[in-house]
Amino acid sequence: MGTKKALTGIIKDALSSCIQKGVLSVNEIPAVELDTPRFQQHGDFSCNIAMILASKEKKPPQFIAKSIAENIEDNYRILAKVEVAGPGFLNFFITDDYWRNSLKDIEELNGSYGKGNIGAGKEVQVEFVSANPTGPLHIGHGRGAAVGDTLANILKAAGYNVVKEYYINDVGNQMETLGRSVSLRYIELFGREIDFPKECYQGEYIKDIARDIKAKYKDRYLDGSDGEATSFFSVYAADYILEGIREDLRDFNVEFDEWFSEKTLIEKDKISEITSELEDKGYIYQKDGAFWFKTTKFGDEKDRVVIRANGQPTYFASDIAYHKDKLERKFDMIINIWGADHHGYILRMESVIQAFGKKKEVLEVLLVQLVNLMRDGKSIAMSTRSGEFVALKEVIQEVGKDAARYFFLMRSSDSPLDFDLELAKKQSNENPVYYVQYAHARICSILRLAKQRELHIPRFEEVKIDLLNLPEEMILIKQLLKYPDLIERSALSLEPHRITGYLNELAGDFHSYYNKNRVISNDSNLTMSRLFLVKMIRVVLKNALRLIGVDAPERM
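Quick one: this chain alone, in the form predicted on its own?
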């Protein structure tokens, strides 16, 4: 059992005792929340349960806190002492022995350490990236990919059943524009004059696709009808680009469980189906020849067009049909990861969820802010082959997959991110991902040295665990034992950036400890204890790095 869960149980038992003795009269014990105090002198955990109960009990919070403290049984070996502080906080001090003995949990669980069951098998879909197949992925997509993939890993570790999904926008005006763009570049390759409209896709990749078609099909499509040619070029270009997207994502260590084509919604006539259903429910009405969704009924500033007067569905119509499909697949939670420019779209999609009879909380939307690319601290507009954006592929090629993923995850997704290319390449402690990976590699080096000296790498029962009594050793132990709670909090808050923050702290604590203390020394008992400790640090570093899709190298 984790430290926080054990302590929560102790507090609840004390509250039950207070109720039985008539000190408190509350019928139902509220949720017990534990926080980590900012200052070490305030204990390992603090709890504000007394202040929560004060208004219901009509008693001073200090009196309630003191009553709870007095009703904690003495036989709990986990607690060194309990203090009542300030307006009624309960501060808990955990015994060093409890912390040290809890290291056994890490050894026993090893690669599964940190995993929990807060998700209780609930079905979750995480839809992310979903870039239109009209061009290569750019660094904004890269940040969304890192956030989505890591969040899915966290949710799996927390006990949810997760489906990672990519929604392919492969119908609509943008696909016609794509086909026309490639068709014109194809014609141009045969020396013919063309008028290339500014609304067409301008990137060099369009010429690459045209050259690929010419190499395969020669002049077969040179004099075809415009409609026929555009249709062929649209499909070919979309497939070509989508394969490039898949390849970029594989290189970025991102694999999807499902690739959902918008085209299937059209082929199955799903838009007409959901329009009729919502019209019958009174959520869609006709006006000026168009069909409108009553999003104002759910708080939107105005109703939204679903089917235009010319009979063409809007993007909103496809999104309604797609989210209806998600609901029919019976996900308990639907998570969409969108660019920050989609902020105004959230409310209308919540309207859709509610119109189909679900609570809006079923849908969670994470917005991913822009990435500011930098070099040596200065913003840059890095030239690319497309001339339009910084391609994700180029960033991966320059700094590597690990550094790219780590840097994308160093800030909350709803905060702008500065990505310094030169910093991401540095082989020094200034580079956060190098700093963390080096901690893992350094431990591997220590363990290799121990084996070279024919030292046995011990198990928990083989060490004198109480020899780990330095303040910096206790700091490390406590950091390791925070990890399961970190995963749980990251899953509940949908905040994958918490993992990189934790890794930075753990690596910093280890490097500081190592620089002051010898792991392998002439004291055999102390050596065994410290070898066990660093072995446990390695387990947690590796597990956390795996969670964010970053390698844990054994040599650097």
Second form
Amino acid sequence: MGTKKALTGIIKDALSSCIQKGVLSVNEIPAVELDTPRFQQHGDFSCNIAMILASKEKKPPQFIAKSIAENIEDNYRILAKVEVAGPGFLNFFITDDYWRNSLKDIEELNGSYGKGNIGAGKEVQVEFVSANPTGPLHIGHGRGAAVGDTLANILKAAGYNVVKEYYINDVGNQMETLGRSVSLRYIELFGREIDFPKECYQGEYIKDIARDIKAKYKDRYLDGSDGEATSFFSVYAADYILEGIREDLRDFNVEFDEWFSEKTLIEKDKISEITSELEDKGYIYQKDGAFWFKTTKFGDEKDRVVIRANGQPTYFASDIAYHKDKLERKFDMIINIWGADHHGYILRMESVIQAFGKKKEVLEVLLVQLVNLMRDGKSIAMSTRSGEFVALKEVIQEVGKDAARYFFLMRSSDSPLDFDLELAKKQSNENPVYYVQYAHARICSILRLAKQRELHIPRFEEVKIDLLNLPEEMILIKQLLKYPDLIERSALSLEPHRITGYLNELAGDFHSYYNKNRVISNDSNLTMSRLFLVKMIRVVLKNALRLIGVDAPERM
RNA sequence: GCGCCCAUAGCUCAGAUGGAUAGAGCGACGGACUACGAAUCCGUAGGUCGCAGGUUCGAAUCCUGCUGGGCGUACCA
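Right, the form predicted on its own is done, so what does the form predicted together with the RNA look like?
Below is the whole assembly, all chains and molecules, this chain first.
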């Protein structure tokens, strides 16, 4: 059992005895929240329950805190002392023995240390990246990929069943534009003059695709009828680009469980099925020759078009069908990770969810603010069409997969991110990811040396654990034991960036310890204890790094 | 105009659902390798948490207004 959980139970019991004895008069025990204080002198955990009860009880908080403290029964012997402090905090000090003995849990669980069950097997879908197959992934997609993939990993570790999904927009105007772009470049390859319109995709990759087609099919598509050719070109190009996207994602350590094609929705005629269903329910009506969805019913400022007057469905129509499909797959929670420029669609999608009779809370949209890509301090506009973008692939090659992933996860996703390529390249040796990886490599190095000297790497039972009694060692041990709680909190708040913050702290605690103390010394008992501690640090570093998809190298 | 997000050290950002004395990294300055990896460590300097009110035992955190920035506000995708 976790320390926090055990302590919460103890406090609840104390509250009940207070109520029984008539010291407190509330009939219900309020939720007990435990905080980790910033300062050591405030103990390992602090509880503000007395101050919350004070107004209800009309008694001074210090009095209530004192009463609770007096009624505490420490059956598990985990408490060194309890103090009433400040305006009425209850400060709890856990015994060093209890902390040290908890290291055994880390050893036993090893690779699965940190996993919890707060998710209770709930089905969750995380949809992310979902870039249109009209061009390679750029750096902005990279941020979404890192955030989505890590969030999925965290949710899995917290006991959810997670499906990672990529939605492919493989129909619509942009597909035609793509086909036309490639077809023009193809024609150009045969030496003919072309007029390449502005709205076509300008990137170099379009020419690559055209060359690929020429190599394979020679001039077969040179003089076909326009419609036929365009359709061939767009399908070919989309497949080609999508294959590249899959590769880039694999290189970025991101694997999807499902690739969901918009085209399949069209082929199964899902859109007319869904619109007529919603029309029956009264959420869709006809006006000016178009079909409108009554999003105003859910707080939108105006209704939105689903089917245009020309009979063409809008992008919104596909999204309705897609989300209906998600609902039919019975997920308890649907998480969409979107670029912040899509925030206007949140309300719209929530309307859809509610129109299908579900609570809007089923859908969670996590907005990832845009990446402001810079080169030498100057912003680079990111548009697939202008062709002036930096591919994710290029970034991975320049700064490495690990640095890129870590960088994207270092700050909360709701603040915009400046990513200066020159800076990232220049500072790659000072990148924070190396700080963490170095801690791991250092531990591996210590363990290698120990083996070289034919020292036994001990198990918990073989160690005199109370030799770990330095303040730095206690800090490290407590930090390690916080890890499961961290995963739980990151999962509940959908905040993957907390993992990098934790890793940085843990690595810092270790580096500091390392510089001050020797692990391998002449004192063989002490050496054993410290080797064990260091091995446990490695377990946690490795687990947390795996969570964010960054390698834990044994040498650097 | 309306909506969403943001404003914390010179720069880039944390800040655990309202807690006690504000935290890192980079940059600046000064130190530490005859012992496990110096990609490290130790120390110093740096703050009216955008401004003004409000809520309460207690606010960087919640509410209102203002200022300044990003994004959105299509029968585009």
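Keep in mind that what you see is a predicted model, and the values were worked out from it rather than measured. Positions refer to the first chain, counted from 1. Here, rigid core means the biggest group of C-alpha atoms that superpose within 1.5 Å across both forms.
Residue 135 shows a C-alpha shift below 2 Å between the two forms [criterion: core-superposed Cα displacement of 2 Å]. Positional change of residue 515 between the two forms stays under 2 Å at the C-alpha, relative to the superposed core. For residue 548, a C-alpha deviation below 2 angstroms is recorded between the two forms after rigid-core alignment. After superposition on the rigid core, the Cα atom of residue 22 is displaced by 3.5 Å between the two forms.
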